[in-house]
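Heads up, the chain below is alone and in the form predicted alone; it's given as C-alpha cells.
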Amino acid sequence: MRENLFAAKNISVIKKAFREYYFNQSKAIEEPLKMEQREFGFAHFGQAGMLRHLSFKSMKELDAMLVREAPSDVYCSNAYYRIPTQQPMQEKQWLGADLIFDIDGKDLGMPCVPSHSYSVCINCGYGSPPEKHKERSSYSCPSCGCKKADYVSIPCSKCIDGSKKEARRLVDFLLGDIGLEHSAIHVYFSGNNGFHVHINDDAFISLDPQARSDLVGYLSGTGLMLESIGLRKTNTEDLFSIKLPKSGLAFGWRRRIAERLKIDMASAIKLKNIVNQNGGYNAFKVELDRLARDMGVRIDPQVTTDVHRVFRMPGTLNSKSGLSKTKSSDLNSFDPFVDACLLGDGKVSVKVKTPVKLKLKRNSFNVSKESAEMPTYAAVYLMCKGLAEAN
C-alpha cells in the first residue's frame, strides 16, 4: 500500500524537498565507522523493495548519490564485510557487526494511539478521521465501501514519551548491568515513532546471533528464574523453600526484583509470605514473569539478533514522515517534532484527505479545509503519511 500513497505529484514534491535537504544538510549525515566495509541500501518513492549490496568509499561519493537520486530511505549495514557488494550473503565474508537496539513506538500499546490514527482506504484512498471505540474489523469506506484500510498514526507527545521511557530504561540496563560507558551508547530518534540505540564498543562486534538473543532475553526479563532470588521448589507439588543467594540481592535483576518486592537479605520470612499470598510457587512464578515483563525493556528481538541487517543511516530522512534520523544527546529535552524536522519552510499547496491535527517546528496545524497551503515540512509530513496529496 505504501507505494500507492505516493502519486506522481506527491513524488515530485517530496523528492524535491528531500533533494534540497541532502544538498543543504550533507553535514548532518553521519559517516559510519569503516565505511568501506559496510553494505548500503536504498528505497525509492513509488517502487517496491530495496536496492541493496551497494558500497561507497567516501561520504563525498555517497552525498553525490543522495542529491542525484533523492531516495525515499537510506540504509547502512550494522555488519562489516570484506566484500560488501558480493552476493549471496555468505560470499561477503562477515567480519562482525555493531550491536543496535530498536524501540518502536507502535509496539508499546500506547492507549492514546486510536485517538490519532487515521484510516485510509486501500482501494480509493479516502481518508477518515480517528474514530473512538470503533473496531477496525467493522471498517467500511464511506466513499467506495471497501472493507480494508491502512491505519496511519500521527504520534503525539505521549507516544514519544513512551518510547523515551523505554530508551532510558535500556540505557540504565546497559550502564548498570552490562557495564558499558556512557560514551559507547548513542541514542537516535528513528525518524518516525521510536528510537535506535547504537553501541560503539569493539567487545560486542563479534557476538553471534545466539549471544545477541541471550542479551535481549536478559534485557527484556525473559525466562527469569525464581532460584535467582532464593526461591527453590521442593519435590512436593507447589511446596518451596527459601535460601537467599550468598552473593546477595544488590545487583542486576535480583536488585530490581528485591526492590519491587521490598525485600533484602533479612527478608526470608517476608518472601515466603509473599509467595504464599500469591498462591504458592507456581502462581508466584506467573507473577514474577509479569513483573519481569513490566520491568524489562521492550525491544525488537529480531532487529538486535540479525547480524546482516541494514539500518536507517543517521542523518537521513524517513519516508514515513519526512523527519530525520537524529541523535539525541539528552532525551529529556529532545523534541523530534522540532529537532528532527529539518525540511524547508517554502509553501506547498495540498489537498487534505481528512481533517487533521499536527504540531511541527513548534507550529500547530489544524487543517479542516480540503485544500491548504502549508510549509514544505508539514506538507511533506502529511503526504508521507498518506493523508494529503499535492495540488
Contents of the next structure:
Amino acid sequence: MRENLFAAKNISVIKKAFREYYFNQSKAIEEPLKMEQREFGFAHFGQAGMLRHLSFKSMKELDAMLVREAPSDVYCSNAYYRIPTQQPMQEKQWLGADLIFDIDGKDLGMPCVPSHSYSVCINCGYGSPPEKHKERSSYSCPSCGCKKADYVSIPCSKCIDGSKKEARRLVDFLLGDIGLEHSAIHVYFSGNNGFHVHINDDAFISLDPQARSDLVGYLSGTGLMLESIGLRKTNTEDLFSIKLPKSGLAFGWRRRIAERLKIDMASAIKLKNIVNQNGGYNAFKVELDRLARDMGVRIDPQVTTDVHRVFRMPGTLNSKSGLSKTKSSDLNSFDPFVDACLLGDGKVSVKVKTPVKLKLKRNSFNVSKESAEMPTYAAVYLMCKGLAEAN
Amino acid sequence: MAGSDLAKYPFLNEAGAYLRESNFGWEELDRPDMKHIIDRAAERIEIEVNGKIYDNLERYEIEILTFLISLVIVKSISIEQVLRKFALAEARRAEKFLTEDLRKQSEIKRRSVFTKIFEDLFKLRILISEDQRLFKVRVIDYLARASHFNEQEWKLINRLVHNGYVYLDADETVRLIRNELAVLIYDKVRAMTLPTLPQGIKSRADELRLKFLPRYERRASAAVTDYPPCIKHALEVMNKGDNLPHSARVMLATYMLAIGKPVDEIVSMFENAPDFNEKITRYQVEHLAGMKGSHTKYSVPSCDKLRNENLCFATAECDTLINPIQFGRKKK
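Okay, that's the form predicted alone, but what's the structure of the form predicted in complex with its partner chain?
First the chain shown before, then all remaining chains and molecules of the complex.
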C-alpha cells in the first residue's frame, strides 16, 4: 500500500532530502554494538518489501551506501549472528539478541486520534479533513464514491504525551522491579508515533523468546493470579478463602495491587469484602485482570519476543514521516517535532490533498490553499503521510 | 563435601573422584556381594520409570555404586522414554534431599551445599534474603529457567520481584533446577560408552527392557472432537468478514495444520478476510506447513503466548492446557 503514496515526483523530492540528510548528518547514526554480527535491511521508495540479510563491516561502508541509495527505511537486527548474511535464518547461527520494547502510539487508543486523522481514498487518493469522516464505516469518497480509505494520523502533542507516559512507566518497572541500571536503558523516539526502548545489558542477550514473553507478561500486567495476593479458591463453585502471602505485599505487583485496593497485611477481612463486592471469586478475577492490564505498560508483545527481528536503526529516517529515530535522554523536555525533525529547510512547492495543520521545528503550518510552498522538512512530512504531492 | 552429601547427590564430580580413588573396576561387579547393589539399581529404575521417587538412602559407598549401575542399566535398556523418565525421577529424588537439607541445616552448611550444586553445576547464584527467611535469585536467572514451566504460578508476574531479584522459598528454589538436574543425568547416560557388561547386570537390563518395551510402542493418535475457544473466536471473527490480526491468523493456520486439515481447506477459511488474496494466503499457509521457504514447520503458539497477545478466550475446560492443540483431545 505504502508504495502507492510515493508517486515518481514525490520520490525524487523525498529521496533528495533523505540523501542530503545522510550526507550531512552521518554522525547522527549510531554505530550498533558488534556491527559485523548484525543483519541489516533496507526498504526503497516505490518498491514493496524489504531487502534483508545484508551485512556491513564498518559505519563508513554503511554511510556510503545510505548516501548512494537514500533508502526509505534502514533496519538493523537486534540479533547477533555468526554469519548474518546466510539464509535461511537458522543458518545464520544466532548468538543472542538485544532486548527491545516497542510502544506504539496507535495502540494506545488515544481519544484525540479521530480529530487529527485524515482520510485518503485508496482508489483516487482524494484527501478529506478529519471532521469529514468521523464514522469510518460510512466513508464514501467525495470524488469517486469508493468506500475504502486509508486513515493518516498526524500525531498531536497529546498522542506523544500518551506514549511518553507509557515509556516512563516501562522505565520505572525496569529500574525498580527488574533491577536494570539507568545507564542500560536507552529510549528512542521511533520516528513517527511512539518510542523504542533498547536495553544494553549483556545478561539479557541470551534470553529465549519464551523468557522474553514471560517478561512481557510481567511488564504488561498479563496473567496475574488471585492467589498471588492471597486468595484461594475452594472446591465449591465461586467460594474462596483468604491467606495473605507470608512473604508480604511490599514489592512488585503485589505492592501495586495492594496500593490500588488499599489493603495491607492486616486487611484479610477487607480483601474478602472487596472480592464479595465485586461479585465473588470469578468476577473479581476478571476485575483484577482488567486492573493489572491497566497498570501495566502497553508494549507490543510480538516485537519483544521476536529474536530475529530487524529494527529501525537509531539516527535513520522514518519514511512514514521524514522524522529521525532519535535518542531521548530526558523524556520531559524531548519534543519529537523539534528534536527529531532534522531535514533541511530549503523551499519545496507542494499540492496538498486536503487542508492540513501541523507544527514542526516550532513553526505552525496551516495550509488551506491547494498549492503551497513550504520548508523541505514540512513538505516531506506531508508527502510521507500521503497528504501532499510535489508540484 | 561430606559422605552423606555424596550419597544424596551421587551425580557430583566428587562421587566420580571417589570411584577413581578406590580403584573401582567393572570386573568387580561380578563379585557375589555386588548382587545387593545390582538389585537395588534395578529396583530403583523400575520404581522411577513408574513415576515414583526411590527414597531409600544408604551409606555413600553403596549409593554411589547403585547410582553408577543404574546409569549402566538404563543405557543398556536403550529406550528413550525410559531414560527420560529415569532422569526426571532422579532429579526429583535429589530435589527432595536438597529441599530437606535447605530447611534443616544451619546457614553456613546450606550455603556450602548450595554453592556446590547450584553455582558449580548450573551457574545459578542463590542469595539469602535480607530478613533471612527466603532465598533470592536474579530475575534473569529466574526467567531463563521458570519461563519453561507450564504452571501459571511460575510466571514472573506471580512472583515476588524486587530490585532485580525474585524471592523464593526452599522448595521453589530447588524446583528451579529440577530440569537442569534431569538434563545432567540424561547427558551422563547419553555420553556413556558401555564396556562388555558382566552377566549379572546384562541379564537384569534385558529383563527390564522386555518389561518396558510394550509400554512405549507407538501410541494411537488422538482425535479432535471440538475446537478450543481461541480458535472458535478467530473463526467467528473471520466468518463475519472482520479483520483478524496477523498473529491470530498464524494461530488459526498452525492449529488447522496441526490437526491435519489439508492446505486447500485452510486457505478457504480465510476467504472472508477483508484483504483475502488466495495466492498470498496459500503461500503463507504452505510456509507455515514447512512446504515453502526455510522448510521450518511452525507449531501452534502456546496458551501463554496467546494470552500475551490478547488472543486467549479461555473457558473452564482450558484449565490445565498449555497449548490449544491439547483441547478436546481424547485417546482412541
